[in-house]
Amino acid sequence: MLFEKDYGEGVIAIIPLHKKAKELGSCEKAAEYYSKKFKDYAYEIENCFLKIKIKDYVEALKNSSLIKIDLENKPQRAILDFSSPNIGKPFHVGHLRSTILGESLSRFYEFLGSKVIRWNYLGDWGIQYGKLIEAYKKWGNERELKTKGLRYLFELYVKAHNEGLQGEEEFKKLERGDKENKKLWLIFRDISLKEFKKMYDLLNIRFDIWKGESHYYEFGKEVIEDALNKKVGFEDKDKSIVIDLKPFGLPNLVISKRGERSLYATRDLACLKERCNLAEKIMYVVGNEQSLYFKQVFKAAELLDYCSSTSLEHVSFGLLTLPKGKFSTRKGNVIFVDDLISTIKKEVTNALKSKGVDVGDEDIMKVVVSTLSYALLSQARRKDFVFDVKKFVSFEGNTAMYLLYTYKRAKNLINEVSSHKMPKEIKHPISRHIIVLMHRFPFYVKKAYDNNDTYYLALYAYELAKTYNKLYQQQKFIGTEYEQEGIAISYGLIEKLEIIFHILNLQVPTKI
């Protein structure tokens, strides 16, 4: 379905009929099949393409959500695995795209009617925590840990790495239940979770389940037993347990090293075994660089017969970077999210002041979070992306501030008029085009669903806002023959933007 171009007066979509025509025998029969889905619209057939057109603009404005799009295999229950930071390290820029995209997709599937489980699969187990425990035992300071929290743990980890600490023996002790190591690990985990939750609250993001790798350590033993009993895995010469994936064109997946230490993949498979009983679709919102790993895990889960009735998908995304020289890099070559937010807040405050808008800190933070969310979601997820703060802190162009300003403009226009009636006729050609755009919304929804990318909804919102502002600038509404037309169009715009604002996590401030 094609929808992103202007196909002429009143055309909301052009549907290619060739595939359906082969199935049904002719383009006319294919057109009849589709026209039943669009019975409230006019349509034309041209060269085996079906044009869907607005019949009556006033009726179309009254019913701007008439089109019902069939979404194939829409799950009743879906699990989204996203964010998943490692304990002992502050929330940094590398976590942002997974976190913001995962929350947006969760809201999108809820909008579609699915029951969504947001799952934060914490990185809280593995040899790196043996390294952190070893570092704390060598150099740790309890007072600094209490005052600096996660930043202090990160400094220790960086020092451990620079000093060449291995941590393997300390982690083995942790796996065996050593009381001292378990106590330190719990302290590190609690400090991390408290700081993570503060950041999620700030970003207006929530989770239903907080279960990390540590929860699945013991269950990993079941995965190893399953692999051997089902003859999916084998023991190699150094006593490691390996799942044979070479017949499927993939590298083998090691699930136990030397019969002792559990591995990330083992715990992931143990988690999948549980998850597949909870949902029909599981989505991992993780960067492109993990594509091969997820192919291995999904194939291993299939061979182990863990997820026969569950769809597994790696929702991959490109690398997020920041312009060089624009941000200070902390120890360990990491840019922390709270530093980025402080930078955005400063720019937003200056931008609002330049417009003569005086707002409180709560409203400023709404714009900050909206700016950050929209900057990431307005980019196609698979592409790498350089986030330039100044570009997105602007009232011009494809930005959150532009959309929020347009929304407020429509609200203010409505508030200026006491009588709100549906016009008898839609006269202005741009008003007509806005109505066409309103009826294209379900096609953008389908595109977002087919690609697991709410970028298409950001694209739609910007196109709708840009067209509305063009109308606003060209035509005066108040006190003219276009008054009720402008009010009705404004209501339609607000309805669509509110849906998209919720999905994209844009928050409307009191003033802008």
Ligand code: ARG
Second form
Amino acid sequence: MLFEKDYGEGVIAIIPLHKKAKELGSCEKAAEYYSKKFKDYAYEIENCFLKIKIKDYVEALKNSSLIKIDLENKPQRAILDFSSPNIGKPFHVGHLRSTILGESLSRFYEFLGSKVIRWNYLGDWGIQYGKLIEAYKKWGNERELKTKGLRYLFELYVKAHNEGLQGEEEFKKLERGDKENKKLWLIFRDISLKEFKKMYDLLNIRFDIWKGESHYYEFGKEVIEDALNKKVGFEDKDKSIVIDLKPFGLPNLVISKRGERSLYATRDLACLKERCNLAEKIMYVVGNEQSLYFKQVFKAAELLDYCSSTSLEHVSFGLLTLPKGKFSTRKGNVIFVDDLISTIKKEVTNALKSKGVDVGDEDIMKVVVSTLSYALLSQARRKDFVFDVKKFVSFEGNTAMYLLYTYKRAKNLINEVSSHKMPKEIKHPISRHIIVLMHRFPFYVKKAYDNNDTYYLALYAYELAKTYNKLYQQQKFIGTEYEQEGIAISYGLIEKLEIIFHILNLQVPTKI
Ligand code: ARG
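Following the display of the form predicted on its own, present the structure of the form predicted together with the named molecule.
Below is the entire complex, every chain and molecule, led by the chain shown above.
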């Protein structure tokens, strides 16, 4: 379905009929087939294309969601695996993209009526914790750990890496349940979780399940047994256990290395065995770099018969970076999210000041979170993205501030006039166009669903806001014959923006 361009007055969509025409015998028959789905609209056939048009603008304004578009295989229950940071390391920008996109998709599926389970699959197991334990035993300082928290763990981790610590022995001890190592691991985990939770609170994000790798390592055994029993796995020359994926054009998946109880993949498979009973669709919001890995895991799960009636999807995304030089990266080339947030906060505070808006800290934080969320969600997820903070802290252009400002403008307009009536007629061509856009919303929803990307809703919100502002600049409403029309259009805008703001995690400040 096409809708990006303008197809003339009142047209909300143009449907190519050729394919259906082949099936049904003629373009007319195909048109008849589709027009049934859009029975509240007028339509025209032109060169085997069906134009769906607004019939009556006032009616269309009263009821802006006439279209029910079928979304294929919409799940009743959906699991979103997102954020899933590794403990012992500060949250980095890659996890940030997963966090923001995962939360947004969760809200989107809720909007579609799915029951959503938000799952934080913590990276809290693996050889790196052996390294960290070894480093702590060598150089650790309890007081520093208490005061500096996660940053201290990260310093230790970097040092361990630079000094070439292996952590093998300590990790084995941890796996065997060694008391001291277990205690240290728990302390590290607690410190990390506390800081992650602070971040989630700030960003208005919550999870239903916090179960990650440490929970599943014990079940790795089962996966290995299943693989051998079902003959989808075999023991390799070096004694590792491998799932044979060569026939499917994929590299084999190692699920057990000599001596080690489980690997990242084994734990993911163990988790899938449980998860697949909980939902019809499972989405992993994880960076592009794990694309091959997820192909392997999904294929392995299929061979193991863990997920016969659940669809698995890797919702991948491109690399997020910050412009070189503009942002100080620290040791280990990691950008801490709290540093990023302070930078945005400084910019936002300045921008609001220069507009002469005097706002409190709570409002500033709302704009900060909105700006951050919108910056990431207004990019198509698969693309790499350089986050230029300055560009997104602006009242102009495709930014959160622009949308929030537009929203406020509509609200203020409504509040300025005391009596509201539905107008008898919609006169202004831009008002009419806004009504057309309102009816295009379901098509954007479908795009977002088909691509698992709420970026399409950002695109939509921007288009709507731009058009509204154009109208606002061209036509005075208050005290003119356009007064009620302007109010009715403003209501329509607000209704759509509120839906989208929630999905994109935009928060309206009391003052802007
Ligand atoms: N902890 C992993 C990382 O930081 C991401 C985990 C994604 N989820 C999963 N079920 N594998 O790369």
